[in-house]
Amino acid sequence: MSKVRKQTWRFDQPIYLGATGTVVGPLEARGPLSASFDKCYEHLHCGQKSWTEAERALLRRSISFCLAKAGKAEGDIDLFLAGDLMDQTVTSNFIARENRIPFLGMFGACSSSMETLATGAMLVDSGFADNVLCAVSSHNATAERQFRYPTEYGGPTKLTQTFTVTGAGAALLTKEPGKVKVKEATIGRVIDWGINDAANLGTAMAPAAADTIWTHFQDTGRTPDDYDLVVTGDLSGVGSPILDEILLEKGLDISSIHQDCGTMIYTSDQPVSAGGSGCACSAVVTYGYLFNRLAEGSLKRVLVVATGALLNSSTPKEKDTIPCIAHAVLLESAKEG
């Protein structure tokens, strides 16, 4: 691995997404990307007795799909990197207890999908692991209960508020040749724009996304013409235009290639306010829809920028401003032509 200028890692060894697994809940199953997911649950409980057990079921199933498609057993995996939104990443911890793979729990809020992927790729490239399993999860009922109000409360939502995606995504990193390559990662800085409203996280995260994307282009010397897509994690319909405007003011126009997972995963008439969010938002879109398009070669180069608001359940009550971060991973199709 080599460092490119300030914040970008370039992986010197060929590293591939060997396989992926995606599982979603009922609302995501009715969205435009439903055909790209491995499993769609009809009910939020996912066949379990509680919301927390439901989220574990999501993560467990996404891993099972990933390993089955890769033809790997848990004993073939050197490291398991996982994260979620629950206190102390308890969903990931409990699944790690089950699979008994050497485990690194990671928290970057909704940026955890690309945080785990970047870290895993670094470990494979450096020779510390041959097969690394990366996975994240979120559940609307567990996250809303922790950060806002229990969904049973039925409180009103603001138009700026995002809707936590119910789902989980897993990916296997390996040097064994596959259809999608992991080429680079740009590690973000924590940016605080002075927003203290947990119902307006798209606005809060937009400057962090802008900082990471700007740095990626500065580090690599590329232009937007070199990319098919720049996909942000969960800025939603509120934060996405703010990101485009911030970058345009710096002389970087990505508006023609920018999409956001939070607006891709739902239709405009679904009851999700500004769009989707949560660890699973970027994970299921990337490991499902984007992975499939890269594998078939209809997309050649995609920069996935997962965004995260680094708050806890006490932050909104204490009116602290919300620090945010974004991590970017460059994915390329391995298909020639």
Second form
2 protein chains.
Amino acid sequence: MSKVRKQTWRFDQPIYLGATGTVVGPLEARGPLSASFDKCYEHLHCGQKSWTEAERALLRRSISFCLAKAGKAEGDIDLFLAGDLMDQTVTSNFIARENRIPFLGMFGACSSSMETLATGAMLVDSGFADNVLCAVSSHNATAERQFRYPTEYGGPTKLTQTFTVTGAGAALLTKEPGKVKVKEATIGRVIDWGINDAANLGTAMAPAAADTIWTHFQDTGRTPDDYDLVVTGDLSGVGSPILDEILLEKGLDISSIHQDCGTMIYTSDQPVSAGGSGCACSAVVTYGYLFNRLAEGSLKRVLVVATGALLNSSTPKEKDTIPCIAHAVLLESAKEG
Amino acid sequence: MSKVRKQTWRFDQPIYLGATGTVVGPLEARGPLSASFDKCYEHLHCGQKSWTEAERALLRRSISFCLAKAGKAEGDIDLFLAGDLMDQTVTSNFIARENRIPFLGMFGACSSSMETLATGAMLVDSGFADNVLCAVSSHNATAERQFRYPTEYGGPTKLTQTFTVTGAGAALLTKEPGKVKVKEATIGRVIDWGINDAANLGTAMAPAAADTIWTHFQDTGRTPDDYDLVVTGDLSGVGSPILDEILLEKGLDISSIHQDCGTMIYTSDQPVSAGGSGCACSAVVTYGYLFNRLAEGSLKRVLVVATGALLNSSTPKEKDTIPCIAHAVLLESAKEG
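Structure of the form predicted in complex with a further copy of the same chain, given the form predicted on its own:
After this comes the whole thing, all chains and molecules, with the earlier chain placed first.
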């Protein structure tokens, strides 16, 4: 089989998630996955004076954990791939300024987690890099004030709305044997079914997730039985059933193995409306909880489908609908048996 | 020689710029390179009702020219790599929504032109894609109102300030033999020497350009005599001599072969202060003028060093200095003799 089949890249070499780092804020710390994160900040300010600096602290710290666990220094890393939700991805840019690693900035909104991981794995597989660091961040207060209103206003939220996860996730890609393999990636197309409500991104993104998942199964010839989990990024409680239904109409039933990071990261009684979102949502669930499960072998094969809504704060006011994308990465446990 | 030497990727396969498309606005149309562009709009609105739509029209049109000249349809393209200056790179996202090509959004500010081209060439070289479309855009009115003030205010400009080029450039990367080869790429690091004046980005970016150019010569072992031109993206009349001086202090004299797209695209009597800037500045000069010169063989080897200032409209107000980056791509004429 060739290493490309339509939209799906197949990595011929064994590429490993050598190590990961995950850092979250106080609400995520009280969620069901808190034990899988390296660090939970007790306050949204993360010890900083501003929200901007708080988000940078999250990204910086997630990378520190990742590199420390991998036994690597910044100088050992060939490339840094990062993205975030801030205008001009400034959180990533400012951390790249500190670590001085050759840098490719990427933007796929909340899909940036798997966009960077897919691109990084391709770089390692093709021999253009030995060690690639991928990282993303989001912060509830920086995202809310940029895309909606400052959280200090205490504005009401719609039930369809998601809650931006405060956190950051980093992963090191390498050929050095590790516990979790990166096997394939399916690069998404931009899909827009005409949703124009920026407070209902789960619905807007569900068709993009469906397109990428459908393509992944077509490209690989597998069936949902071949997977332990198909995990979407941040469709939330609203978008997840829509995804399942779109795929069911096309004859693909993933409902028994589909979970969503946005609903996994919080308990149903936490004040997050439809669930979590943000670049960090899929990143911390994947690099924390799923990484651990794959490393120990209790999950064997997981498709992580990070979803992204590619709007900005102006496009809804200009009456544009919301273009969305989803990028999928196939992770496998390296543990035998 | 291995295909990676520190920060420089060497493409083992012959990778070609199969075709390019360039579209510009009225001021660029009156500049010295106008004959090299596929289309010059007579009005900044580019036939659209808003600046936002005008920028999208530029990007859309540059891609149409590129694909038409290459004899390709959108369905022939494996990947679309694009970026722009708008918050959340929405110009690129909305064009990706139309063309439905699997999409990787990238952000390197004005360095996005060579960031996408370098990444695209790597994808073709490694066999993960056969045909990659790379494109970037910028529009004077969308950029000015986002980063500074709406142009309608008619505010004064500083002499160190650059003028965002209205335009878009697209390039098709392929292994099918063409007239211009993409040979190498040097991926930059984020450099910040402490400049905090957003109206003096040429000065802020010069050290990043110097870092990438110095690294390129170190990695390849070549000297400036081996190049016909080293072309920077948008250092302008202010940043260009600073770059030459930084490199001269390190013992590398590029002054006789160094030109800057920001000064090439306008005549000295056009009202653009220090020169042109924006993603489109390096893109239209490279994919228009330089592509033609390389194709006809009157230039043999050109290093294009696209520079980017990785700030947003908030970071200067938060008293942050300006992180900058530069990515370089080595283009060679495929013409013998």
